[in-house]
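This document starts with one chain, in the form predicted in complex with the partner chain, laid out as structure tokens.
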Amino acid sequence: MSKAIQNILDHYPAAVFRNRKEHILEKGGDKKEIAANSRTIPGIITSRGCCYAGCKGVVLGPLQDVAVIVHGPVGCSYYAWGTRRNKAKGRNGRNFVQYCLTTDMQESDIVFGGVKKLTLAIEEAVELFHPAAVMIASTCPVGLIGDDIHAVAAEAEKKYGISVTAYSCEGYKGVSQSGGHHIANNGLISKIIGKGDMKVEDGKFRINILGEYNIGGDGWEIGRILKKIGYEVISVMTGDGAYEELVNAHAANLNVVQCHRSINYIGEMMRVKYGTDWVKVNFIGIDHTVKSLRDMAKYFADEALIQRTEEVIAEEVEDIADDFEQYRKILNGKKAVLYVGGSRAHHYQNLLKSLGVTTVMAGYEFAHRDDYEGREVISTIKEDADSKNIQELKIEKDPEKFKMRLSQEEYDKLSKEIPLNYYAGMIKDMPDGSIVIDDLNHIETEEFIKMLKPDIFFSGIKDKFVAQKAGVLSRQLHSYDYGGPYAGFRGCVNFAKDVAMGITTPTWSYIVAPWKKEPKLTGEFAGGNQ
């Protein structure tokens, strides 16, 4: 264990230690296998979330057209509701993304079940907005009552003739918001993708954005480069995504994955029912856009397809090198920390990396063994009381909707040269001596800021001013400060921008008092003024 590691640790009692080592790693040290999506002990000031902010809050919340119910006391509605930045412009009258639907559950729901106050809900939101469909998320005391919200979404949907599912992604379960995207992605995958009549087309460049979820308008500049070239986009899971899009996803020639955490099972699960491979991209930074683009174009194995493709990265990449190259200088030779959710925090690695920035420290607030080792570590991963709590689905081929993409002697030569059904996790990316870290605490947040001295830390709202009130610039990397697109070629410019902006700003100088850092310039002569 290096030496650093071994001083955060020290400020640990026994119990803690002991888990809290198996957390951490030296790239290129003697340990390789990192403990994660593990129980976070009680007491520790952990960033994470829960089960329902990942399935409602990531997953479901950002579809425009759904009237998702959050059936449970107000807070947890409460605080979903505006906070992710994920942009949705709505369709046909419908956004959903501004609204905040609740069943708000007084003491009489407790003691008597909220069964009856769910039911009304349904039919009052269905009354007042004819959604496209209606999801019900319940929160931590409503499985502790045993509401039945599947019986109700199965009642509602016969009653009104739209899709009503539910999704019991009560806090509790799993250890983080993990838990809940795992939920989200056997509700889609069971109810709602594959409803549509949409057929597959062979030739076409059809695909589905997976794991995008359009925060500061991301999910736009991706759309917006990949019309360019010539791809349709059938759906986004789920950045200004919709229902009525989700219905035809099966229709897609080739999934491709961003963020590989929270929408890998929807990824895995509709290869095994539609035959759809997935192919994992990164659209933030220039060089993996750019490789995200031509392994998208291989897949695809069409001439004019890749000659369109290497002709709009051409376009893309002049428009934005002198821009980019102008915030280079200023931030060239400076050091990272990142902490962020399931795979901002290696996406952004190679941004900065163009830039100058050396990632120092990196970790993952929810993610799985497999986000930082690569997927070819899943099956040695050991279940536990707590993943066992989230259903596995046994999913099985569509009869009608199975479509093999390519031959197997395709499939074959195609894994070789591009990332097909793989994500090859955080780690193998990062220079050796950086640290990696799982669920990184605030203690150790302070303290390794003390030890690397980053110039910068990208992290959420809740560590930003810790950093900052440390002197360290603080960038959120969930929410962007409110900047952004940073995905494709301009958010690498907008990214740049805002950073330098933060490195650059003058109020830094001000933060030691002149008083403070000056002697004193003048004196009397001793006898006093004459």
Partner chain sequence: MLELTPKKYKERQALRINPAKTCQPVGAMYAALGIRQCMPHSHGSQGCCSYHRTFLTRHFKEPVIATTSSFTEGASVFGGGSNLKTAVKNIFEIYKPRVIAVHTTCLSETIGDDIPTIIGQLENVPEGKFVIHTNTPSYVGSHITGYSNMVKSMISYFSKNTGQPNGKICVISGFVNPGDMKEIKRILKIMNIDFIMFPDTSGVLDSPMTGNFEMYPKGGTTVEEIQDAGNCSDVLGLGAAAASAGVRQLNKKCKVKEHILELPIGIEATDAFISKLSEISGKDVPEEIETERGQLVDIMIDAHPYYDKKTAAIYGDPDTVLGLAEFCFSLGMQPKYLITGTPDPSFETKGKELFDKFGAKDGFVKHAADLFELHQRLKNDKVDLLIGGTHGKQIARAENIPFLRMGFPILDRYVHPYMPMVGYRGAMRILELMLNVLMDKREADTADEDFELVM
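Alternative state: the form predicted alone, after the form predicted in complex with the partner chain:
If you are looking for partners or other molecules, they are not here, because only the chain is given.
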């Protein structure tokens, strides 16, 4: 353990020290394994969300033609609705992303049960909106009192003739929002994906985009590039996604995975059920966008597609080159900290590097060890009681829709060239000497800012202002602070512009960090009260 990390951990009592030291390491140091996906110590101010937030807020919420009803108090529904920027254009007159639908449970509902209220809420949603489907997300009180939301959903499905599914994603399940991702993935694969009648066709460059939530319009920019090359996007899970597209996701020839943590379950389950391979992509940053596009083209092994991919890459890079260089000159030599959920703490490091910005520390809110160290460590991860709260589905081949896209020989050869059904994790791409930290908390945020002196701190809303009170610019990578899109080639310029604008504002010269006001020396009188 480095002396710097040791000094920060010395703030803690012994029991907390023992726990937190497992969640921090220095790249290139002696420690190779990091603790993750375990309970936050009570009393520590964490930036994590709950299981319900991961299910409804992240995965289900961006679906534009689905009425997602939150069965619980209104505060839970508002929390998962008003804190993200999942953009959606809507199709067939349906776009419910901007609505906050809830049963608004009161004390009497918690005492006597809320089933009747939920039944009426579904009826009202169907009559008002005529959604393609209804999804029910439960919150903590529902799990505690035992409302059977699955029975209500089954009855409503028979009554209205549309898909009505329920997700038991009470906030207390799991250790973070990661558990909610898993629950949502289970529901989508078992009850929705594959229910459509689209046939698998050879010779089509059909893909699903997994783990893209269209924050700030990212999904639209990615889709623009892919369609320009010649891909047919069957479905997006789930930014600006639609139930009517998800049911045909089985017909895609390849899944491309952007956010590994939130959607890798579906990637693996579709591989078993339909034979659909997945490739880990990263459409953040010029170099990684180029690599991702080339990896996709290599999978299909079509010469015309490969040539068109190179043509589009050349056009797109040329279009942004001058603007990108302008902002690179401003940002070159700066230092950054990234503490974000999903895969963003990893994805943005390459983009920052291309701008001349060094990442001195990075971490995740809700990652598992494989998000840090790579999928090769999955077999060594010990299952604990919290993990057992989340159902592991037993998936089998679909006898009608399963199709192998590659021979074993082709698969073995290709898996050595591209990240086929594999994610290498964040740590391998980080520079030696940088800090890797899981479940960063309030006091560690302050102490690492003092120690590392970053020029910019990328985070979420919960810790944004901790950094800015210290005189360090913070940009949200969960909602982009109303900027974006940041994905794709044009997104690189948008990102660079926003960061350069923020970092050069004179505001920071007027802010004095709290610790700069503290006395340099401390002491006490000897001799008791004298």
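For clarity, a rigid core is taken as the largest C-alpha set superposing within 1.5 Å between two forms. Numbering follows the first chain given and starts at 1. Source: prediction; values computed, not measured.
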Worksheet entry | Rigid core fit then Tyr12 CA moved by 2 Å or more between the two forms | no
